[in-house]
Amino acid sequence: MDVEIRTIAEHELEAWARANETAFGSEPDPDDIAREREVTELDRAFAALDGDEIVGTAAAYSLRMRVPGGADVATAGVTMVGVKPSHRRRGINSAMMRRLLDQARERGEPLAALFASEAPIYGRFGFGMATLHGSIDLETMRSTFVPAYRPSGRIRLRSLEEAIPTLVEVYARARVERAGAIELDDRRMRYALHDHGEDRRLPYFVAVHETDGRADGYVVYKVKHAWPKGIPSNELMVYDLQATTPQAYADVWRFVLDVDLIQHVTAWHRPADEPLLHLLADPRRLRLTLRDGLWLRLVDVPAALEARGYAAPGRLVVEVRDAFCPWNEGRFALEVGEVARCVRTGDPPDLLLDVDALAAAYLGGVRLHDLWRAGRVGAAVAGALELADRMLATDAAPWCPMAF
């Protein structure tokens, strides 16, 4: 592969945006230019060059995610991974995710995570599948809630400029008991919400849910139009829905829900554990279905264990396979009681694992018992996938509602 890995510099980025928008076969307009400006962190973002031309393009940010246990644990954020049609196949993926890995270990970052355009492109560079989202379709003629909902607190409408303070307020209270979500200030926030596609050039609205004055639920959507002979048949497409109570979450849905000339409500990057299931009288209607959400990698294995809060007590020896981070190799002896400890250790293991298992179930929202069932993870003795599963539990499923 004659193809030079670098990062760019200010004036390359332009290039390595289109470059980028090219490999997804799309085109960026002004507005998407100066959005990656905005976040970009040059040290981070990686061109693939044949020559003058940028044909692959890579990039991290600097995130930090809450992990079980209330920890806000280091992250490079994978972000616009690319290659162009002229030079896949090469390797130059490959190449790029060698450079990213190995800054972000030198970063001290115990973490990596991703949301893939395909899913079988990361496995093999060690990322586990830690998260399912899951999107509904629901018609608002079918929405009933069940009997036990009284409405409470009130709703205001808002820009969405105007509310940006008020939604990563109300956001970074709400990801308190939710292993996977990343920090969000301002500027992270807006780029979270920005658009692609068709749908881009839809209007933002708002609505703030407030009890006794203060803001305690949100929701941010588009409506796309539809009147078939006149008929309204709009569509409400949900981009973002976050509380920080039971109720304030149900009395935002339920304002979705009731919102004059909408035929259905549309959502995805929900949790896997969506509570609106159980509010609605007639749960089928909401047409849940689940797939992956956010790809997680332990760069650093005894750090990453080390990080995160656990259930139970209890010891477990993990014989880990990483082909791609060597460095990850080995036997780790993790010891939980008030802290946590992992250190090598050449004790025979309890579990036999790749690193892309211990990814997934890092989380919580994967056990290591239906991993085994998959043939994914070894077993060497009784009792310890049980005790796995007990120490790596958490209270709700993990979940990362903003892309990035």
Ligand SMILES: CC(C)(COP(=O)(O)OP(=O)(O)OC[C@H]1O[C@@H](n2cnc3c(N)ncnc32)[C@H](O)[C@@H]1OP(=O)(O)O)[C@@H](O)C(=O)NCCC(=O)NCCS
Given for the second form:
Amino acid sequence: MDVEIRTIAEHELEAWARANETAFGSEPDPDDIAREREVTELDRAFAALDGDEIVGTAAAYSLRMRVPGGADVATAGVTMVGVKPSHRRRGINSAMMRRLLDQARERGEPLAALFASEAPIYGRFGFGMATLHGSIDLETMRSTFVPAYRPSGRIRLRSLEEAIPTLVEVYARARVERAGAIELDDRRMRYALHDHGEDRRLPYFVAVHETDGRADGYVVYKVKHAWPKGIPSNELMVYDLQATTPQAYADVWRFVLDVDLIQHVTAWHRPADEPLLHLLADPRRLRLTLRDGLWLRLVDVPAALEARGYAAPGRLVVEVRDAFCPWNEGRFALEVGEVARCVRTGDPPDLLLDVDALAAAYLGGVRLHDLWRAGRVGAAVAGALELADRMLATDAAPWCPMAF
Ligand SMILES: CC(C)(COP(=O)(O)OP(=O)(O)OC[C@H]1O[C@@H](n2cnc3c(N)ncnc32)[C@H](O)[C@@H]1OP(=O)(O)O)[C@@H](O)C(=O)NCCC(=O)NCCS
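Please supply the coordinates for the form predicted together with the named molecule, as a counterpart to the form predicted alone shown previously.
Now the complete complex, all chains and molecules, led by this one.
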């Protein structure tokens, strides 16, 4: 079977989006296709064609991701990956990943990133689990805050459409310290909040927190109704919650947990270091579950290592293995002083690892020590792991709040 892989033309976008939904066992609504049209970059949207039938899809968005130290780095946001059930396990996705990563390299993007439907798919392509995301499920009756909490500011309800510029502005300030968070403009914020799921028909509510007249926090949520025997047992589902100060963060959560007729509040895509855990008098009730969040790939190892900031100075020689993108193979000396420099070297290595392990540690969310304990990092020199973890450390856990 000959399958051709090429980018799509504008008139093919609907068939392409439909093929992707077929891979997921679903069907797009007209508004799904309209939203896709707004963000798809045709020169980065690949189709696999068997004759004239689109049997596979994969694309990248040109994103910018915050990395430790505060830079926003060009990132291929891999998305729309699907192969129809009739054509699975014949190497079609592998061929599309080849095209996407080659293209990211040609475009000079040091990073690629994605959210995976299933965790085992992307390790073979050099993606590492770089952030953990938390899901929570909290009964509102059990959500008393610690005594130190004092409410402040005010909450205003807004429609989603009128709130978009405020959400974008607050999100931009909230993500300053969060490695992993992508840049969002109005169009991307609308896309991120486009609900493809089973609750798509439920209305969005937006509550904006203000201090001295300035927005400094928000929550975007929906309510799923359940009234067994007439008892209100509704679920409030948090789609996004951001704040620029600890006070606003606590106030927005308090608002969410005090909405009437709600039995429990659920949220997903929360940061691994979710501060709500420390606000609750009974933190066990948060039922926080961690799982893989953002999968990251270093498309260009030295460029990626030079792009981020470091918590400590030092020099490390890392030997990188990268079977899928062999241009990254070899030894690199990372030297961090005033700035970070990373160049090829013939010096003996301090650390040896696969590129996916390096990607997992890149945003500071996974310690090299933990990967070493899992047998995924070799330490050739005493003290090298300690130095590497000191250099790569970040204050906040990395977090990409919005899927793409
Ligand atoms: C996941 C998917 C894109 C894989 O496409 P594919 O064309 O079958 O993948 P390939 O044939 O290139 O597979 C390459 C390798 O990945 C493995 N692989 C593929 N899908 C996998 C999965 N879901 N879990 C674990 N391994 C998987 C294959 O077994 C193969 O391994 P091998 O080389 O050791 O034999 C396809 O199964 C699909 O569309 N699934 C449903 C939608 C989905 O989950 N999309 C991903 C969104 S993030």
